[in-house]
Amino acid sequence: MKLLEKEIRVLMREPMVIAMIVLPFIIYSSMAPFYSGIAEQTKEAVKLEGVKTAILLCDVDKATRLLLETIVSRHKTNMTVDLLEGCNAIDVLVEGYDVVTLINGSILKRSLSMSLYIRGSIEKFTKTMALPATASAVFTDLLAQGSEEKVNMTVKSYIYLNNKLYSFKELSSIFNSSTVMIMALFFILFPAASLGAVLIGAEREERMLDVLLSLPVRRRDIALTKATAALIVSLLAAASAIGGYIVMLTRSGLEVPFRFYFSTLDVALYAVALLSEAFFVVILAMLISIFTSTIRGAQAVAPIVAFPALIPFFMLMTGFPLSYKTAVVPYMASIYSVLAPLIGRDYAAVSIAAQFTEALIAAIVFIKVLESEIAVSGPETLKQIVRKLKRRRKISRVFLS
């Protein structure tokens, strides 16, 4: 027990270790609004609240038309249902309807074809994906009321999103593929952050950092060399992990049809987005590691730098508005690049450019730190900052009491 106590005390001396412990709680607890947003969208879809709906009569006989008019007039639901004539569901969606049910066939002949068209939204993606099942159940029950005998009914669902029409199965496949690609991001971020931090932490612990900085080598070259080395190794590790991940999915029978929805250019954008975020993470990890005194503390930097990449993913799931302003948020490059088949490539290009710019700014700051006294006195500087914060807290407590 004494040995364990000693090891824990050694670890807890490093502020970065404490930050590594506290950060997950802060991040996950801050995601509560995101999860409540997902739940709220699901409730809206199940209750059909605020959903403007139209039944579009296309090639139906007079008896079916009259029967549907009677059923709709008597049926009470949370949604507004209008009975319209026509066969072009897209035009009706553009007019402002959320759900359009296109009907073909005859209830009297017990043969109906129902096609559901949903006006989708990236900002309300959870609701968009939940609406087809809910609307299908409601309209199937509604149409079944028109006949005492069972009606043979075929149902197809389509989603109109960003001026493109997708089948529900197709959109689900695109989203599943995008999710897999987003999760693959962590295969490179954690190795990149860990390697970048350890390269500095090892130099500090072995007391070689002072020697390295005293050599007639430009600090810029030191920074870029270490960043490049960390990037190369982390890319190799990520390639291995992603390859194994794909093999696992394939052998499990879970098909992820990247090639059907992502063009060569889309994949290239995704690769560049990963590279830009990996570069940003490596530089940021090395910069923070300047303030650690041991390799243990440097290793704690990896989750501190990589964990925040979770936030944009959950923001996307809960309706974070897509815009060029949000494209400049760090860690958004991979999100926008995997959504390129749905929202276009412009957002991805802007986000990647912003991420590279942020990485370059971090690199400039890191080089400036290497050229200053902080490169040598980093851990002591951090301790002084912590001591000052503690004094201020004590003073504020005395003042408040």
Contents of the next structure:
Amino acid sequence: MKLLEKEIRVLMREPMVIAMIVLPFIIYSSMAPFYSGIAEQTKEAVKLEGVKTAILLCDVDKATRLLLETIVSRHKTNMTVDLLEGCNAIDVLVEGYDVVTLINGSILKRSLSMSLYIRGSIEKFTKTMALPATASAVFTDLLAQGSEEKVNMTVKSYIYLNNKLYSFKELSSIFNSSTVMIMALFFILFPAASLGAVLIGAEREERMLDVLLSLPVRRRDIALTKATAALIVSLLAAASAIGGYIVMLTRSGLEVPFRFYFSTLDVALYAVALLSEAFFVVILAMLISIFTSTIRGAQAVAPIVAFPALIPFFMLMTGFPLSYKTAVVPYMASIYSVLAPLIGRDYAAVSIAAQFTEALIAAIVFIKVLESEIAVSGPETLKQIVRKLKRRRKISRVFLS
Amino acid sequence: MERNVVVIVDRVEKVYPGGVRALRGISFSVREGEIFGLVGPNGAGKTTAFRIIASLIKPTSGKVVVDGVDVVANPFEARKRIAYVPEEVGGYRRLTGLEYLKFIVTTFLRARGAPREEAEKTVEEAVELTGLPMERLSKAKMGDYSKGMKRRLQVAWVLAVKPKLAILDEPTTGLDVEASYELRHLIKEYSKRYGMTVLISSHNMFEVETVCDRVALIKDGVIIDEGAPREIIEKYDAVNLEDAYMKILSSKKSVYS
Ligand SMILES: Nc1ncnc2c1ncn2[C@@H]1O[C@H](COP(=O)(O)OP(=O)(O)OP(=O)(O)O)[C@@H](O)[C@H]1O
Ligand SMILES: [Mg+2]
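Write the structure block of the form predicted in complex with the partner chain for the protein whose form predicted alone appears above.
So here's everything in the complex, that chain up top.
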């Protein structure tokens, strides 16, 4: 009990460990709006509330048409259904429908083919991906009501997204490929943050920071060489992780058709995006590590600068706020590059440029900090700040006593 | 012949962010090739003064000039002229002593624009100066060195690169008798032979008496006396510097309390 108490005390006296405990709650709880976004969209999709649909009769016989008219007039679902004539589903969709169901065949001959065209949206991605299943279920149900006998029905779903038409299968496989690519982000960001932190924390813990800072080396060179070293090693770590991941996927027989969706240029774009985010994260990790006195503290706090990279990932599921405004926000470069096959490369280019600029700004701040006295007295400076905050806000005495 | 003044410390004050007034306006100057000692009780402000001169921390007020360069205004230029051994010596755990010497000597000399051969020779010289066996330096990592060994490594590179100004904060603390004897002689020899200016702090009054050309006694961030060891001993009618030190301190007690 005594020993455990000592160990816990050692950990809890480290301000960065406290940060490690407190910050995840703040970060994750701040993601609540995204999650409620997911829930709402799924609900919308399931209930088909406010979903505007059209049944497009393309090649059907008269009896089928009449039967369908009767069914549609009696239907009791949350969606509005218009019965239209024609075969050009995309034109009808663009006119302002969410779902257009194109019907071919004959109920009497007990053979009907149904093609669902869904207007997709990156902004409401969850809904887009959920609609085909719920809509086709409702339509299959409706049509079945009109017939005495069981009708043979083939159902296909297509999603119309950014002027392109995808089969549902294809879009979900793009989505899966993107998810695999997003994994690479974490394979590189977490090692990058940790290694950047170690390179600063170790200097102080090994009592070499004063010597290093007294040498005639430009602060810019100290910052950039450390960042480069951390990046090189984290790239190795990421390469190993991605390699292992690919082996895992191929061995388990899962197909991830990257090549199909991501051209070499897209992959290169994504790599540059990753690098720009990793650079940003390394600099931030080093910046906060200036305030820690031990490797332990530095490493404890380092993941925090990689966490925000999760946010765009959640956004993708909830509905992505596609705009140039969100593209310039830090941590967005990789997601915009992953989406490039769907939304074009312009956003990715802007996002990467912004991320590099932000990394450079962070680097300049870090260099300024290295030039200032804070570099030498970081942990004491942090203590002063905490003390001031405590005095002002009277934070409970539990922390950092 | 008058020698150049290499270090000018002019009314330097330091108040730490926490409010501690570590230095209350100290002034002194050191000439080229001179060994200047800073002595005083724990917490007097010696390390603070050295860290300010080494451009690690900034004075709250006052001015420091090293070899004609304002340390606060132009730290990078100043650092080319200064090599510093901190009081708390450390070492890169995963580097061997030899790797460390190569790294630090090359880094220091490169800033001066020295050719590669000079760096190689200087590393050899530093190896000699450590007084440690090559076997140990090239095989064992610094993490396995004793505190004294680490300190010898730090002092060795500082002497080997022959900076305009060497700042040695308690360089012999923790060293065995033989090593501190050798080091004292080396510091003196290098200073005389290469005209290297040295700032040194120590709690060993015998050391200060034998090594330093001039000494300043600092207490509570104020220099209370300054002069050649011999002058101070005579002034206070003492047998040696330690005796003089005790006499000064007892006469100046409770200046600020
Ligand atoms: N980083 C710091 N932040 C706040 N106060 C400090 C800091 N470093 C030193 N001090 C305070 O400044 C005063 C002078 O300390 P300094 O280390 O310069 O003394 P010193 O003469 O080197 O002592 P010693 O002989 O023990 O090495 C002390 O009161 C010390 O507590
Ligand atoms: Mg000291």
